[in-house]
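Starting off, we have a lone chain in the form predicted together with its partner chain, written out as structure tokens.
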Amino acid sequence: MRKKHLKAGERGLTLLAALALLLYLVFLVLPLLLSLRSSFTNENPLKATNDFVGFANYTEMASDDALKASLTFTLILAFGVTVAANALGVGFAMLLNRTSLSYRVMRTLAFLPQVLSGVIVGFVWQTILTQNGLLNTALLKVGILDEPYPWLGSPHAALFSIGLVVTWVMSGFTTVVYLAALQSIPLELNDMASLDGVRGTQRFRKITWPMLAPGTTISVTISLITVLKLYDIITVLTGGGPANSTQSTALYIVKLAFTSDRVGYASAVAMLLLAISAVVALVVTGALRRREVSL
């Protein structure tokens, strides 16, 4: 009874396991298949062309300053952020790693920004950031500005903004990560480092941060990559603009196929950001590790 009960089981997750990897193989790999196909085609449904053109698409790329453009925002973007927002996420992972339920709600408030949509952050903070909005009104009243400061009307400045709004949204994740690590270094170790008279910072130094190693691999890797596929908040908060300055190569390769017609060329920059992610990721979380083991 007990053995066929068993086999039972093992019958169910095969076939959970067989629908997983059918679902990971159809919605995936056949679309990354299918898109590595048209990297190498001139694909414009709208014109009706889908001919081999070689290595073409990638040709291109080197002559094409938009995208330039986009990929140097994109990575600014990403790094400042993730170092802005794992800044933030170790401050505040410190400050509310308490028992008490009030810690326990602020944790909840701290990882609100994580779970609202992209689309719902992005008109949030645009009643904040626009020419009349929330910011340059309070600002104008208080009498610290003049007139009103253009936060998503200048290259600069937009820059500046959405970084602190991509900011404000990945340090839920980076926070609830690092409360984890934190929770997770043995209380001894910070007995035995009293004992010894090590304390505030020294004690963040030699013992906490070294601690959080694990917990910083995950939170970096996953930021950056984060940031490096950024499309929603981008689109609602500047569109790209003023003058592309904004444009993310995310938001690059979705003009450039439903706006321009140019599947297979967006097909090939689409190549050439996951090229980029994976390449980051790798890097990035290859030096965390071996951080990681030298501690």
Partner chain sequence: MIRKPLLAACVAGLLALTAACGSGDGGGNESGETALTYLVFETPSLDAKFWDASIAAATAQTPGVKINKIVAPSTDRDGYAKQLQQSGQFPDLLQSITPSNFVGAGLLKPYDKTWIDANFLLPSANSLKGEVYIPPTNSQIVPQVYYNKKLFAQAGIAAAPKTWAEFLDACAKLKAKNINPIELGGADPFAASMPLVGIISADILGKNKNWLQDRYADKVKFADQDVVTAVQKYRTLVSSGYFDKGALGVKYADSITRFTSGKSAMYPMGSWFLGSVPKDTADDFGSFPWPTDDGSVVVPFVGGGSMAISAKAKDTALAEKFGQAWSLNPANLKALIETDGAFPMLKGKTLDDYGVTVTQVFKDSYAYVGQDNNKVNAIGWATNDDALPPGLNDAFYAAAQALFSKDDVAGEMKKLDDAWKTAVQ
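Switch from the form predicted together with its partner chain, shown above, to the form predicted on its own and output its structure.
Left out here are the partners and the other molecules; the chain alone remains.
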């Protein structure tokens, strides 16, 4: 009887694994292969037929100034937000690493930005940052500004504003990761440090920060990948403006495919973004893993 139950359990696990593999192939591998095939064509939804163009789409990218600008913006935003969100995450986690009910409520509130839709986040911050928004209204009333500041209307201010909003969203995720890492530190370590007179910044540097290393690897890698493919918040906040100065690569791909009807070229750019994301993730993860071993 027991053997029958075990075999039934094994069959159930096999079916679940097969279903997971099928979903992975259908929703991840198949679209990726179709996009790769499309990147070697001049696919256009308005044309009846599409021709194979070899590496023409990939060679065209070398002279595409809009693509270079979008990649530059995306990389600056990704690295800036990753540093800021992780610094905030460590700080918030240290503040919220308590067990009382009020701190549990604050932990929930800290994670709130992460569960909101990017479109909703974009609309909320748009009402705050527009020319006649809540921020300019408040700053004018207290006399800090003499006239409304274009938070979304100039290239540098728009980059700062988008970075601020995305950092706010990502800080919810990084806070939870670092809280989990903090709570995994054995209490005996802190007790021994107290007995040895190790306190404050010295305890953080010698005990807390090294023990946060696995959490740092996860948090930094996922933050980078998330921002590299960011689309929705930027679309709502600026639409890529002013003058395409805040156009992320993901937004550029969507415009190529659905505004310019250049699906083949958009697929080639998507392959490039995938390759860049993979390389960045591998390099950063490898460096942080080596750091974990050395600590």
